[in-house]
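Shown here is one chain on its own, the form predicted alone, set out as structure tokens.
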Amino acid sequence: MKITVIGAGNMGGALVKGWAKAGLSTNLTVTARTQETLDRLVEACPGITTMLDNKQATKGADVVLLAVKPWLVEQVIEEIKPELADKLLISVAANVRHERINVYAMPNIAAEFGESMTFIEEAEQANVAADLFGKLGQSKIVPQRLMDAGMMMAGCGIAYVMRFLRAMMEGGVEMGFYPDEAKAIAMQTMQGAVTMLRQTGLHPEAAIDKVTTPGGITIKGLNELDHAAFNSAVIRCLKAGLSNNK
């Protein structure tokens, strides 16, 4: 399957890693505004084609992928339309919707290292999409209602996790150690949390009862989160973005 993605940015880039990555680099056809910007990603991925003309790009390709800003979808469609016959076209710009695109579908940025939460639009297409990113992490079919929630889980939400794991560190340096050994202890605790709960199956709170002893000092932790409305951030940061509510 011949990919052409559009757009070189933060994830047009992240996506194209992680392909090649992925043992896809012969397959992958790449466009980007400058040549400079290629020349880079060539460097990371070596074996892709990149181009600076979208139009070219876009002949021969099996599945063509916007990653452009949102306020560039209707001009790039424009721009390559006479070569999208028989193509599936897909797009990652956020909340744009086209006649001509097949499927819309959220990434995140830790596609480059096989490891994103991508969402997939309900479509005809959609499996097929949802193969091509499984080899990114993990896909979801979900109906179009859920898209926005799960951009703001996933899209969004790892900058939301990033946000926690930089507060960990602060309290850590505020506790005596140096912001390196913050951070590293931060991101394995992290770490080990994420990988229990997959190979347990276990509920958050179940998880939570392991560690937490009557009296001890991690239900005094617990409850200041509580006391901060923790919970209640989280969620209320999460449902920020939905379109409802804009």
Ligand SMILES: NC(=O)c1ccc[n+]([C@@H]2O[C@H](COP(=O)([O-])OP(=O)(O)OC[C@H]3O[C@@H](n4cnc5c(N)ncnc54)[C@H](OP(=O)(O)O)[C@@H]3O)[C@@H](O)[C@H]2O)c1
Contents of the next structure:
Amino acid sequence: MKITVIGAGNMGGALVKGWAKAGLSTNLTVTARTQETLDRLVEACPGITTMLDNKQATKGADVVLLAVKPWLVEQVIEEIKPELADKLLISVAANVRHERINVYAMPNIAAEFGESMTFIEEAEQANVAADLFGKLGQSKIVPQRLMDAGMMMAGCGIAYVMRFLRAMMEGGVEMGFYPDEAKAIAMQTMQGAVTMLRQTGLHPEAAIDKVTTPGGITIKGLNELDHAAFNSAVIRCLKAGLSNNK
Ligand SMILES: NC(=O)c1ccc[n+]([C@@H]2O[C@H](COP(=O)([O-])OP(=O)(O)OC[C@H]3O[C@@H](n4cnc5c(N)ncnc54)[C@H](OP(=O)(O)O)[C@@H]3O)[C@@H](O)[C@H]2O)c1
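Alt. form predicted in complex with the named molecule, vs. the form predicted alone above:
And the full complex, kicking off with our chain again.
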């Protein structure tokens, strides 16, 4: 299957690098606004085809994926329309809808490392997209009403997880670790927590019980998080970007 990715920035670039690592380099054609971006990408992913002409790049494709900024979607579709015919057009642009787009997808930047959590809106050809994004991590087909929630939890969620990690690092530095050590400790702790949940299937609260001695020190820290309204802050953070803010 020939895939053309239009736009090779943070997201488009991550998708291309992820698919290249999955062995799809020779199936990939990529465009960008500037040659510099394409040169950088070819260096990272030898074997891909690059060009500056979106229309030309669309010609030989089975799937065309739009990864330009939301305000450019309409203009790019106009440009490639003559070559689109019955090709599958997938868009990852946040909050942009267009009658010509067949499938809306919301991956995250960890696609580059095969660890994306991608949401795909229910549609006739959603399965084709789910297979493609499945090569870049986990993909989940959801009804339209859950796309925003998926975007906040996973697309933007990576940034929120980074903030938690940074907060742990800063605490670690205040207690005496060098920043690099604090970062490594925070990452390993986070990875341990995720692995534990994956392998046991435990609810997080049940996992918390396993490290919380009555009258001990873990509960003191947990209660501090509650006093600071940590749960509420996270929930509000996730809901802040919903278009209807419900
Ligand atoms: N970043 C994320 O984590 C994320 C997550 C999910 C979805 N998205 C969606 O992904 C889309 C792209 O976001 P981004 O963060 O990757 O933006 P970005 O880093 O600014 O990348 C945009 C890319 O589009 C290229 N471009 C601009 N005009 C073009 C044109 N006319 N034809 C072809 N390519 C063109 C740019 O080329 P140059 O590099 O040469 O300027 C650049 O490579 C957005 O719609 C966003 O909503 C992003």
